[in-house]
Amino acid sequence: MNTERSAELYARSSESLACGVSSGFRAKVSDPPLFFERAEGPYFFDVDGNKLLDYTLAWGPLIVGSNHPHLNEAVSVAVRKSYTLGAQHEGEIALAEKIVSLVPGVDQVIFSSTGSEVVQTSIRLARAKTGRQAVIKFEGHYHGWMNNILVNYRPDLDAGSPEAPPTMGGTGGQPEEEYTHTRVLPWNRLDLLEAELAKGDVAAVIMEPLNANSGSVEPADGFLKGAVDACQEHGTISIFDEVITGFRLALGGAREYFDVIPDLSLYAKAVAGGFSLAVIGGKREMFDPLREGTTMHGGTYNGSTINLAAGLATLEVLSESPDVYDRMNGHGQAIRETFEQEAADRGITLCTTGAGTVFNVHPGTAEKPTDYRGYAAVDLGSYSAFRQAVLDAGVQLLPDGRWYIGATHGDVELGIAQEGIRNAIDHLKA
């Protein structure tokens, strides 16, 4: 595949972009770094002329498709009537209201701009409402970039026990004394997460339902509701990011999934189909602290109308179509079952994990990861081969394994990515 002009790109973006790119997690996608023009529907379409089908859905967002045209049309009269105004608008009660009619169990929600804003603001409602300080996370989960949350994402294995794993910042420039009250656990470890809710000094347990982060790895049965169970018995809010899996795993998202409510839940990607939004909804209790004063949440971007919109919008279209997640999930696991059967044809190990439109391949093992360290072990190396001969096929993927499905992923598309994986998977070492 022609790269010559994306190349040239990168070598100019770097003179003044930092690192050349705007997310550090965008450089190690392709070498080098694909600059694109434009996207349309599943398909992305660079600067060198490359069509690509795209399932990466710019890491999630773009449930919907590109160039969309009911998001175009309510994007565009928002954007006649104001930027953003910092004050109130109908656009607020809308989306909040339609929010509250399709989540299971969330009574009222919160608007913000990015899933890192709304981790941040879960936390400090909980504290606020448990006077206690400490927070629960598990080992390999994502919760965005700030100091006091950003541990054991990618963490040293050799350091610690695994039922017992220190607590470890993720990044240089991280000042230990921010994560003093992060305390870090395995996944899928109910009796050691009993034990420490035991303390009673926790104020918050946070995590992604499905870990789409690091390996798509599913929760243990009954690992959820015993979670959101123990936290109750110990006065410990219980917290769902679904940064990525709201209104993906379903319209209600992992709640209406797994049939589980904890106490609140984050919502960030999806909602938007594409535009910056994030949310977090929950019962009415939950905010207490804000009305009590108690605690604040702020930001001037909080409510934006055109964002807003675009929410509405996306909203709008995956719940005015009664079959659409029918129809992603059935792509979804198409794809996994192509992988599945193909590698079983050659000879090569290899599983699948997670949900019909986000899930994990995993070269090198046939057994499913049940945790990080699970994941840690996957054979990335060969998939990276894998995932260059399909991109050069005109296939666009992630780099970690994870393959996300959208509403315009149709039919014409699945034999794309089908072909793409039988002509590709010998890549995948046996």
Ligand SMILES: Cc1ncc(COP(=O)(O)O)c(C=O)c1O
Second form
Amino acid sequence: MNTERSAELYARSSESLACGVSSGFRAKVSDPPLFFERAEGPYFFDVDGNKLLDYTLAWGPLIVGSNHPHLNEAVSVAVRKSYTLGAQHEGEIALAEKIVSLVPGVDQVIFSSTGSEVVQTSIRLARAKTGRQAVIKFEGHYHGWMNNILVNYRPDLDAGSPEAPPTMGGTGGQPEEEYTHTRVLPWNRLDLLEAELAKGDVAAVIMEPLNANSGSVEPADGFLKGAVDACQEHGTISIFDEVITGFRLALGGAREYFDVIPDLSLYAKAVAGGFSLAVIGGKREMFDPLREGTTMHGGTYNGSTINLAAGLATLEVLSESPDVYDRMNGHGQAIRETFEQEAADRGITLCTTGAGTVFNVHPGTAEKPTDYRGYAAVDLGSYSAFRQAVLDAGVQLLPDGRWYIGATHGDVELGIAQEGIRNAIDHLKA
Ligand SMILES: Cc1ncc(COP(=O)(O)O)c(C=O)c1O
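Mind sharing the form predicted in complex with the named molecule? What's above is the form predicted alone.
Shown next: the complete complex, the earlier chain at its head.
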């Protein structure tokens, strides 16, 4: 694939933009990082004239594809009315009512701009509500880049023991004092979680209900329900970080898909189809600390008219198209089956994990990882060569084995993806 112009632009951007890219995760996606001119439906068009079928969905948000007429119309109407108001408007009520109508167990919401922000606000709400400090998170789960929570996302697995990992910062410049109240456990171990909660000093337990950031590892049978029940028993607030799973696994997100209702759920990415919006949803009483003024929630762009209009339009598209989740899930299933069938036919070992529209391919193992350590043991070396071959054939994938499916991935795209897999899968031979 010709990437000459991208390489030139990368060299140029590295002069004025530190690292040449705008997020630390992006530099590793391809060499050189690709520069794009536009996107349309499920396709990205780069500066070298390549048309790429996209299964990255911008790391999740583009659930209804790009250049969608309903989002375009909603956003252009909104932009003519205001950029942002820093004040109240009916768009807030419309979107809040829409989310409350779609997500089980959500009575009220608050709005922010990014996933990292709502993670922080939810922890603050939990602390204000319980009067406790400690927060439990799980190995390999990602909850944004802030100091208190960017711990044990890609930890040193030799430190401590698998059952009691020490809390470890994830990047330079992170003061240890900022994560002294954050405790880490292996996921899917209800016994260990119950023992920690029994200490009676835990404000919140936060988790990705499907660990999409580390291999789309699935929750063990009964784990989510057991964790939420144990939190309730010990006066701890349960938080599902649905920044990826929200409006993706189902309209009601992981709450609906797994039939488990935590105290709070956090949404971003798919909720606004590519615009910067994040939401906390939960039972009415979860927001008492805000009403009572014992804690605060701020943000210049909270309730931004344009982003909320995009949010409402996205949820209208998703909720008014009756078979959209069946179609998206079917597409994901067909891709997983293609991997599994082709691998079996050629004597290649692999497995897949995930749910519907977000899943991972794990080369070199037939055993589905059940926690972060299982995922970390998967050797993604062969996947890089596979991914490059697929990219050369015009299909763009994330580097970590993860695939995202959206509403504009149709039969034509399935055919392209399947052909790409068939032609490149021999790279996954051990
Ligand atoms: C599960 C999860 N939580 C939180 C975040 C942080 O969201 P943001 O990047 O919008 O700050 C992410 C980002 O990928 C995420 O995947």
